Amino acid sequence: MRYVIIGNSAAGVFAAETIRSLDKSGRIEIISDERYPAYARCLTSYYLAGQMSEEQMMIRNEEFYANNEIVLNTGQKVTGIDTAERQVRTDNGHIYGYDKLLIATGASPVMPDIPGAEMKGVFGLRTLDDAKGIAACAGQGGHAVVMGGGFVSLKAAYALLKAGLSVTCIVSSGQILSQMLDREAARILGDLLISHGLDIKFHADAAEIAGDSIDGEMTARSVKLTTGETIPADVVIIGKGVTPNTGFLSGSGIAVDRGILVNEHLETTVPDIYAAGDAAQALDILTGQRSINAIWPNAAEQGTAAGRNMAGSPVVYEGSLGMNSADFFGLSTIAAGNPKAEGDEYEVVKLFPGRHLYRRLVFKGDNLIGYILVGNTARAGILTSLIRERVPLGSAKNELKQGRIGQRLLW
């Protein structure tokens, strides 16, 4: 059996590991456009802040591939799939034949269509090379501009603050973290970040990135805002969302919506081709619809499930759950499920148990469907399990509103 996996992050590596545990003799090849063994992309901001080394980011070393007889082909970008011939083509002319194929290509930052976005010193923060490039441009005492107010943007801003830079965050709306947090939680976090020196420009966007020619290459030096203000910038980070890496699938017959559409076995519309991770549009536990919940645990779980199905040990993937977490200056935050749900069919409970402590619980009937915790998030796993397992709460619902389940205090 020939297994080919496109992508060497969480979904791809966990799939390969699972396949090898079930099929000791099949040929497993991973194709990656990066040059590293598998590493945790979610830790790039920690690397940028100097809190983690490159070695510490690695989740598998080179010996892992050798010990498991997995062939890792690095520095190759997939350009197309011929599903009739069962072949994968790469940009260096290589062709890989497969019997089972997994697409785990992840996602890439959405780069804005503004003048100067192509300059040196302008980055997304998605890969280890991105983090290395940012670090090379961002010396202590310099200026950084971060475009966007989501979790990736704020983690990048936080890392650069910790590294000693002056940081300005450009947020087009009136609230940071607007996709996952309500205004109360966002205000607590925003006030904390501002108190530690982060400059946040609300209701603004970048109109242009200006630069100078350095060694014959245009390099970013400032960002002009739609408000007319100009902000100095030694480095510019784009955090305006991501898009699944699916462009190479054109003409393949594999159905793509926002991401690659998969069934309950994570198989695409073409037999023997599977998808997992940030590129896959799989079942969402809460909505029952197919969506993309692009977080590391979901990618790892999908990769494991896809690997089992590819290796002939069928398993149904029961669905993913949206979740995000961060820690800024010792204040932890986590949101999961559908935490911003509003309307007559939902019951929303807001609790303020102390300074820098906030809880929002969202119920639909007898079920918890979402929550936001700011501060003291140690027991968030209990709430997540209640959502994921769709546990009818009964009398425990009132206990939960009071911050406990039985005799166990949650906060």
Contents of the next structure:
Amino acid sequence: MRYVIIGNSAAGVFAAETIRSLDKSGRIEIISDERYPAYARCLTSYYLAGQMSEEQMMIRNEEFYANNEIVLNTGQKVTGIDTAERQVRTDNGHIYGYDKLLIATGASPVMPDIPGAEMKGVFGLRTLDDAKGIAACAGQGGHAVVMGGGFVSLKAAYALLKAGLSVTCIVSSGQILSQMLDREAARILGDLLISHGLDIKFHADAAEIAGDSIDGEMTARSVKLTTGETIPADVVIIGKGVTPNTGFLSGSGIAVDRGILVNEHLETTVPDIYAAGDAAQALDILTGQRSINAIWPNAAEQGTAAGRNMAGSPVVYEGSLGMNSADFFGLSTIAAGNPKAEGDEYEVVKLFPGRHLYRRLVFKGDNLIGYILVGNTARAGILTSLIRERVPLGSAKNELKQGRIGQRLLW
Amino acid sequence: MKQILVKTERCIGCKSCELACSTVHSGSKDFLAAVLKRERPVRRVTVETNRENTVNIPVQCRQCREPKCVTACMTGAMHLDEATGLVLNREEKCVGCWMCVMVCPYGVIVPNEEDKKAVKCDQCLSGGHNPACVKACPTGAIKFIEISEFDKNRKKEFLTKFVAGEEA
Ligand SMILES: Cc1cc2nc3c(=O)[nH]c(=O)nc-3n(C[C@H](O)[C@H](O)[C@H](O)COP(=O)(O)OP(=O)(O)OC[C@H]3O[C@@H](n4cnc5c(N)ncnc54)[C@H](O)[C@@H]3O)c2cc1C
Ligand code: SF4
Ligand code: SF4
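Let's see the other form, the form predicted in complex with the partner chain, since the form predicted alone is already up.
Starting with the chain above, the whole complex follows.
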């Protein structure tokens, strides 16, 4: 059996490991357009903060590929798939034949369509090479501008603050982390970040990036806002969301909506071709629709489930759940499910048990469907489990509404 | 592999296991000494009581066969150890992002905020694989029981259970 996996990150690596545990003799090849062994993309901000070396970011040890007889082909980009011939083509002319194929190509930052966005010194933050590029421009005492108020933008802003830069974050809406948090939670986190020196411009957008020619290359020097204000910038980071890497699939016959559409076995519309992770549009537990919850745990679980199905040990993927965990200056925040739901069908409970503490619980009938915890997030997993397993709450609901989170909620 | 299970009818909720766990995982290995040195020992077991106050269960990591904490761990720190079958944390790789805390269905991972490390039960592997809670329980309510390697289904069922039933 020949297994080919495009993508060497959460989904790809968990899939390869799972396949190897079930099929000791099949040939497993991973293709990646990056030049590193698998690393934790989520740690790129820790790298920027100077808290972590490149070596520490690797998610597996050096012997991993050899020990599991996985062939890793780095530095080559897949440009097309011939589903009739069962072949994958890359930009350096290689052709890989497969019996089972996994597409785990993740996503890329969306770059804004404004003048100057192509200049040197303007980056997305997705890869280790992005982080290296940013680090090279971002010396201590310098000025960074981060566009966007989402999770990745704030992680980047936080890292650069820690690295000793002055950082301005440009947020088009009136609050940070608007996908994950409600206003109350966002205010606690926002105030904390501001008290540590982060400059946040709300209701503003970047209109233009201006620069100088340095050694013949246009290099970003400032960002002009829609409000008319101009902010100096040694480095500009774009965090305006991501888009799945599916461009190379056009003409292949594999159906793509926002991401690659997959069924309950994570198989695409073409038999023997599977997709997993940020590139795949798979079942969402809460909505019952296919959508993309682009986080590491979902990518790893999808990779594991796809790997089983590819290796002939069928499983049904249970579905993904939107959730995330952030920790800024020691204040832990976790949100999961549909924590921002509002309206008549929902019952929303907000608790403020102390300074820098907040709980928001969202119920639908007898079920918990979302929560936000700011501060003291221990045992959050019990709440996640109540959502995931759709546990009928009964008398536990009252206990939960008082903010008590214990194992017995599950009994 | 062996699993920590509980004879609930024997547990009187005295929390000797909690104390023993904190002590054995403290630098001093002595509870009073640890407290005097201002160490804050972290325990990996919690005695929970039902709403009716009739049943107590010491709750610690279930050593899941499909551990959510491992797929959630974005650094590769939390892993399923092949040799022992245990779910263990490589603390040197852990960054305290609490992704594992967010997904552990039993709520048994302790976020150690001071060290920024996720702490959980390792069945006292480092101390000779002889769990301190089992030794400390005065009523013999906590059992360390070999789970049959042959019956995979039964194993899975047992692993996610806290309670030692008839068969055990
Ligand atoms: C800065 C940052 C912080 C984050 N923090 C968190 C966090 O705290 N928690 C969390 O849950 N998630 C976090 N995420 C999101 C998380 O990193 C992703 O959800 C996860 O990496 C998705 O894994 P994946 O395997 O689907 O894809 P990716 O990690 O995107 O990997 C895609 C792989 O495919 C390869 N590839 C792509 N296109 C091609 C091609 N055409 N040819 C060959 N190879 C190709 C790439 O080289 C790469 O190896 C963060 C992301 C970023 C950027
Ligand atoms: S920490 Fe939680 S999820 Fe991980 S193995 Fe233990 S019980 Fe299972
Ligand atoms: S807190 Fe540590 S063990 Fe838990 S997910 Fe983060 S890095 Fe992994």
